[in-house]
Each structure stands twice: as structure tokens, then as C-alpha cells.
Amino acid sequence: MTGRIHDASTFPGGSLECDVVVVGSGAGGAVAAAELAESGFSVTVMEEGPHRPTESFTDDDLAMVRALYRDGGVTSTLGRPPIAYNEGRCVGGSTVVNGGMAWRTPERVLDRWRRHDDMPDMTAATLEPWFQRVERLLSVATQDAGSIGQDQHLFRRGAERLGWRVVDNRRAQVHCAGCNRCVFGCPTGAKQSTLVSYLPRAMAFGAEVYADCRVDRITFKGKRAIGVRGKVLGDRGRPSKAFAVDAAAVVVAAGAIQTPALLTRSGFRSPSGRTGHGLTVHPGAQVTGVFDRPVEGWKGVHQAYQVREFDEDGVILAAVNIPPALVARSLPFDGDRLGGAMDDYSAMVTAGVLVEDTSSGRVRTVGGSPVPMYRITDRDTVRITTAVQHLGELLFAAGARHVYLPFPTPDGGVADVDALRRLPLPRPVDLELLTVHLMGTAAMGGDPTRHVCDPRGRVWDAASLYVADASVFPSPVGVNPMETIMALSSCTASAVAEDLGGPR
């Protein structure tokens, strides 16, 4: 029998029943519904946001901000300096709103893990089966040609006469056609998001999806997870309908922001006293090159390279186009000023650091509510800038006449190299930074002590409950980590599988 989605219309509350309940639709959920549901159980999946089908995505920002992220978009960390951070809240999650990229986790992140975090079993070799299947069911691959915008080419062309090293992104994508709208829902399909990939394939084994359902807590017997239970938002988001699933196993997958928070408001405590610490955010920050041809980066994919030259250092440069209001945004004038800067967006190249950070924070739970903080150390923000100023250079080595940087400068930005490099060090309050991948919070490892999960997912000192997320991560992965989360959600839920030992 064929699952469906559900809505706030046509889920009137109440009471369900399951083998296994999945809170998040994303990256994770989605993975461990369709792996669970093809191998025969019932499985029902509760996600907070709306449901947004392909063809309800337009070119309107704005409205795609507010219908799929949390927020709108407007969330930050607290702490020096605040960082900009988005969630998707829609079916499908952060999948949806991302930009496709799909890297294996590094070997050298692998070893980190094996020797620090007592998962000896954490391998290569031993992820290769579910790190090809994710692959294979999102038609992973590089760009088509026709695809890849100027911008892309720009971005390529600085790095190669620097003589550094550049890769084709892989990215999980149908022949994309490089309409540049991956951040705001793909209006073709051709993203393999999971509301378009796993979750089908979840629903064709006849798990069931529910929209518009916030759970607010889960249930237990003794140790035991037995069920959720939460409220259906009804109009305006506001929590009308209650709704409670019993099921034999739970599976959290919120997110390393949502998933601490909802095992604390459950009366969860880890042995570790873990929950909601470790959280890493892979920092970055934008940097604006202006070339002195139209460029008309909004043409072509969203990022068809990377720079890796500096993955020994933990650090990728890529180019990513953005919307005329966030790269206003990011620009240090107003009034006039900002007028005419902005006159030159269409000669504009936006790009971006990706930088494994050394510094953690923590998720705190108040009233219920997540609160992530986060403070960079002076380390990295002489890595950050380190790897500003090689982004800088690389736009010069382009062809860029003038480029925008991340913190105050004299002039509003920098005319050549050598002024780039003569720039003092800012002081982390003055850096303007952002993230779209969160990560820990809830780590796995072998150590109860140590851990708020075991490696493949189960939460320590607790029956039938599991985290497949971004959360477990013992670390920061160093690249995009989409991939990651789904590998290691399919097996996550093999354990979950194992345990129950079939079906009811």
C-alpha cells in the first residue's frame, strides 16, 4: 500500500500507530524512513514544516525564504561574533534549500573518529556499500557543460593561473539545468532533494508523512522510547490539534539545532552529560569580486567547483551566486553609496570559505527552545581570514577589480593583492559570518562517558531511541556534509532494523 503526505487540512490529530516513528524529513529522516520502509516496516514520519511540492517554488525570494526555512531565514548564534545560520523547515528539511553538494566524509575525518572517538569499525571500506547507495539513488554526479555559468568559469580560471587545485563539484542532481534557484526550492526536480528522491521512495513502501507536525516531546516507558507526542500547526503556525504516535522504535532527526533540544524537553540525560555540546558549524564567509565585463552570475549552477588546495588546512573555496538583497546586505555602505555598488551586481562574482573549525559550542535548551552558542577562538579567526585573503587573491587572479571582504576595511574593500595583504588581523567581533552546516550536539562514539550516542546511532543508556542526523558527528566533517548524514542514517537504521528484528 502506497504512503501519502498529510497536512495541517487533512490531519485532524490523534492517535497513530507505527514501527518506528521518524521526527524530520530531511537529510536523515528521510534516509532511515525509505531504508526502513523497504525493508517492510511500518513507518510514519512527523515533520514540523509545511509541505511545498516542486511546482509551488518561484522566482520570488523572499516568499521561498519564508515558506522553507525556519524563521524566514533569521536565525543566529550568540556569541563573538554572531553567526548567521538557516534550517530548512519543510518537507524535505535542509535537502530542500541546500545546494545538492555530495562528498563522502574524508578519510582523514574517518581516522579522526576511529582514534578519538573508540569506533574502530569507522572506515572507508565499511561505509562504501551506503555511501554508494546514496549515491546511486540520487544520481550523483558532476555538472553538464551547458549548465555552469560564468561566474563558475571566472572562480575556475583564478584558481588555475594561481596553480591551485580545483575539482567538479558532485553534486546529487538529474541533468540540472543551472536556473541557480537550488537555495530557494529547485523549481525543475532536477536537485534530488529528499522530498523528490527518498521520500517517494519511503511513501511507494507505504511510510506515511505528516506536514505541519510539531513534536514536542518524546515518550518512554521506563527507559524505553515508546512514541511521540506534539501538536498540529494549524493557521499561521500557531499549535492547535494534539497528536500522539506509539511506536516500537523512535527516530530523531531534527537537526543538531532541534534534535539536543527535543531530547531534553523529554527528560532525556545522557550519561556523558553531552547533550546539546560539541556543536560545530563549519564558519564561512563571503567575498565579492567586480570585474569589469557583466558576468550575470544568477546564469548557471550554483556551484559547479571547489577549490581544494587547502584541505590540509581544513579549508574550501567555492563561488556561489546570491540574490542582489543578501549581497546589499553584506556590503559595507548605505544610502547612495550602496546605490551605486550595487549598480555593478550584474559584473559581481559572490563566493565563499568553508572552514573546518578547532573552536565548539553548545545548544542550551530554555523554555523549550533551543539557543546555540558559539564563540570563535583566535585561531580560527586566523584561519578565516587566512582563507579570505586566498579567496581574494583568487578573484584578482580573475580578473576582479575590486573585492568586498568580510570585516571593515579602510576603503570598503581592497583595489589589488597587495593592499589585501597588508591588511591587519580583525578582531573576531568584527567578522561577518554564516553557516549552513551544523553539526554535533549529540555525538556517537564508544564511550557512554563520553558520547550521547554508540556508533550506529542508538542513544546510550536508552531502549528503541536513535539520532540520525547531523548531530552525531563527533567533529566537523571539512566538506559539504549531506552525504555523511544520509551514509550513516542508512545504517542507523540497520540497527534499528537488527533490533526489532522485523516487522510487528
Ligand SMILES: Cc1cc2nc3c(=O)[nH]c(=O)nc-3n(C[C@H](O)[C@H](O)[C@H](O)COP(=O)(O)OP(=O)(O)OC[C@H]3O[C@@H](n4cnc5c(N)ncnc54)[C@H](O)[C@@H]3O)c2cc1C
Given for the second form:
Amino acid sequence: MTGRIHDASTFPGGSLECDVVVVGSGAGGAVAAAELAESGFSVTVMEEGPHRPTESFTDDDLAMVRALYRDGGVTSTLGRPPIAYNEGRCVGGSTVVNGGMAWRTPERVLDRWRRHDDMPDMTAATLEPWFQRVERLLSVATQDAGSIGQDQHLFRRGAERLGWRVVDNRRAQVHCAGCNRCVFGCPTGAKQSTLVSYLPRAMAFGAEVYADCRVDRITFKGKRAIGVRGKVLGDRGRPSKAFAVDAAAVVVAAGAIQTPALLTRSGFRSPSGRTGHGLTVHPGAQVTGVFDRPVEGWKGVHQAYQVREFDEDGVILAAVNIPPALVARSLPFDGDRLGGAMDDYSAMVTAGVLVEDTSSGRVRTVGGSPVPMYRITDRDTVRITTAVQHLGELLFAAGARHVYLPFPTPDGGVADVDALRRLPLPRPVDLELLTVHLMGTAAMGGDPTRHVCDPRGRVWDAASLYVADASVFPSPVGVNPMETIMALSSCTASAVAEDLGGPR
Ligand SMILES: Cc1cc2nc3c(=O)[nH]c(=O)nc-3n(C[C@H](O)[C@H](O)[C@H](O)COP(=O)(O)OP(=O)(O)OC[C@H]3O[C@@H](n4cnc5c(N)ncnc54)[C@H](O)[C@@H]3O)c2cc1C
Ligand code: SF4
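What would the structure be for the form predicted together with the named molecule, given that what you showed me was the form predicted on its own?
Below, the chain from earlier opens the complete complex, with every other chain and molecule after it.
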């Protein structure tokens, strides 16, 4: 029978029973739910965030951020420097607000996981069926030409003039209209977030999805996970009625910040002592180029291309249009000078760097809540600065008149490539960093003394307990992480099915 989405207005709390309860409905949770439902298990998904259907996505940025992001989208790590980060919090999780980029795990990363993390089966060949299935179910493809705007063409031209390798981006989308609203919820339904792909599929195979339901803890009988307990979030998100779900298996997919906190406040102690450790974030930084003519970067999809010249250094460059308020926040001016600089908004190309970090941080659990701490190393400060200089160089090659960087410069901006190359290395504390990729706080691997989960997502030293989200990465993946999360989650779902005696 087809399942449906319940929420605080229809679910009064109480007790539920199923074969598998999944915590979280984002990239990891929705995939696990769909695969297990299709295998014939009764599946219940408990999601803390609200259900916001595609029709409710408007052009009111602020309202969308409040509705779809955790803590109104304003969260940051503690450390040097603080790093602003975003988590989706709604049915569909971060996939509802993400850019839809979909890339397989690079071979060099799989190689590292095989050698350093005792996962000999983590090969491209073993993962191939999972990647293929995820790509098919998400319609992963490059963009239609008509959806690509001027900012992307300029970005590509800059890379080509420098002779750098630039590739068409691969995105989870069906006939994307290029309206550039991805991070506020795709209003056309073109982006294949789990809200419109895996969750409807899960429900078609009978899964029930409960929005507004925050899981407070996992329940155990000895070392066996037997369900979850939590609260329905009622009026204004206040905890109201209690719920309990009893299940033969518990799959935790609350994301790399929330998952370690949930495991810890449930009383689980990993023999590795590594729950919450290993937080990696792909630190990102923004560079803005100002051109002599209108670019109107808000027209057309973001990140139609990626520069992959620096893959081996773990660096990706891409152009991402950013709304005026966020550009203004990043410029080194205030008052009239800021107003004057923002007059050029329509002639700006905003672009970003993604850097595969060599540092890692930790999510501590304080009073039951996660507190992410992260300190950038001197080595990564150099790598980020170099990546920023590459991006500045690209924007100048594309014809930018001047560029603004994510750290203080003597004149507030930079006027040419020579000035860019002469800049001293910024202090880590002066870097303005952000991330939307949070990974690695319940790492998988073959050694229970170093890893929280086994190579198929089973939590070491517990029974019937699995993790199926970005937490399981033993190190950063170096590309947009969604497809890797989904492939690993599919694999974990197959482990759950096997442990429950095979598909029904
Ligand atoms: C703005 C933005 C842009 C991005 N762009 C891209 C991109 O283009 N390509 C890409 O590959 N990646 C992108 N990412 C990253 C990608 O979306 C995430 O890495 C991925 O969605 C993480 O999957 P997850 O399952 O770990 O967590 P999520 O997708 O975040 O899902 C976790 C879910 O669990 C729920 N939850 C948490 N705690 C509880 C609890 N206690 N009880 C019940 N539910 C709970 C949350 O509300 C959330 O819905 C982007 C992310 C953001 C925020
Ligand atoms: S550009 Fe517009 S249509 Fe395309 S995926 Fe993003 S929000 Fe959807």
C-alpha cells in the first residue's frame, strides 16, 4: 500500500511499529528508506523538519531560508576562523536546498579509504552498480544549453584562456529551467532532491514519512537498537506530544552534525572513542569579480561548469551566483562605499573555491546538542589562499576589472593579476570561510578501534544500528558529496536487508 507524509497537524504522537526506522530524510535517509521499502520491509522515516512541498517554494529568500534551513541558515563552527555552515532541515533534508551537483567518489579518495581505512572492497567496480542506480533515479545529466547564463560563460572563458581543464557540471535535474533558485527550494521541481525523487519512491513502496518529528534518542536492549523516541514539534516548532517507534533495525541519517549528537545522547559509546571526531568541511571561500558590462548572474543555473585543473590538489573552482545581501556582507566596505560597490551588482560574477581539507575538527555534544569545532591548519590556509588566487586569475582572464577576495587587502579589492600574486599570506583568522559540505563524524572502516561503523554502515559494537549519511566518510571526498552519500547509503540498505534475513 502507498505510504504518505504525516506532520504535526495529522500525527498526534503515540507508538508506531515497523521493520526499519530511518532518522532523517535527506541524501542518506531517503535513499535507505526507498531501497528498504522496495525490498519489501515496512519503513518509517522520522524527520525533524517540516514538509514543504514544491508548490510552497516562493521567491521570498528570507521566508524560504527560515522554512528550509536549520537555525535560519546562520550557524558556524567554533574555531580559527569560525566557518559559516548550512544544514537543510525539512522533508528532503539538505537536498532540498542544495545545488544538485552529482559526482562519483574520485578514485584517489577510494584508494585512500582502501589503504588507510581497511576497506579493501571500496573500489569503483564494487560501487559501480550503486552509482549507476543513483544516477538513473536522479536523472543526473549536464545542463541544457538554454539554462546557462552569462556568468557561467564568462567563467568558462576565463578557464579556457588560461588553458585550464573545465568540465560541464553533472546535476540531478530534469529540464532545469535555469531560474537560479536551487538553494531556496526548486520551484519547478526540476532539481531531483529527495523530496521529489527518492521519498515519493519510498512511499510508493509503502514507507511512511513523519515530518515535524524530532528523534531525541535511540532505544537499546543491551547492545541492540530496538527503536527511537522523540517529540512531535507542534506550534512554532515547540516539542509537544511524545512518540515511540519500535523497529527491528534503526538507520541514523541525521547528517554529520546531528548524527554524532544523537548517538552520544542515546548513551552509545563507540569502542573507537571516535564518535564526533573527524569532522571535515571542504572549506570554501568566495571571490567576486566586477566586469565592465552587465552580466546578470541571477539569470541561468549556477555552477554549470567546474574547473578541474587542480583535482590532484583537492581544489575545485565554480561560479555560483549569490543574492545581493550575501554579496554585500562579503565586501570589505560599509556605508556609502558599500552602496557604491553594490551599484555594480549586475556586473558581478561570484565564484567559489572548494578545498579538500587536510585538517579535521570535532562535533562535541553539550547538553545533548552538537557543537562543531574546527581549526584550520597553516597548510590549508596556504592551499585556500592559492585556490583563491587561481580564482582571481581566472576572473581577470575572463575580463574582470577588479576582484574582491575573502580576506583583507590594502585597497579593499585587487586591480590586476600582479597585485593578486604580490599579496601576503593572510592570517587564518582573517579568512572568511563557509561550507555546505559536512562530513566524517561517525567514520566507516574495517578497524573497530579506529572507526565507528563497519564498511557497510553497521555501527561497531552495537546490533541492528546503522549510519547512512555523510558522517560515514573516513576522510573528505574532495567533490560534491551527495552522490557518494547516496551510493554508500544504498549499500548500507543492502546490509540492513541481509541482516534482517533478505528482501521480503
Ligand atoms: C546550500 C547547500 C548546497 C549544497 N550543494 C550541493 C551540491 O550541489 N552537490 C552535492 O553533492 N552536495 C551539496 N550540498 C551538500 C549535500 O546536500 C549534503 O552533503 C547532503 O545532503 C548530506 O546528506 P545527509 O543525509 O548527511 O544529511 P541531510 O541531507 O542534511 O539530511 C539530514 C536530515 O536529518 C534531519 N534530522 C537531523 N536531526 C534529526 C533528528 N534528531 N530527528 C529527526 N530528523 C533529524 C534533518 O532535519 C535533515 O532533514 C549542499 C548543501 C547545502 C546546504
Ligand atoms: S536553476 Fe531553477 S529550475 Fe534549475 S534546478 Fe535550480 S531552482 Fe530548479
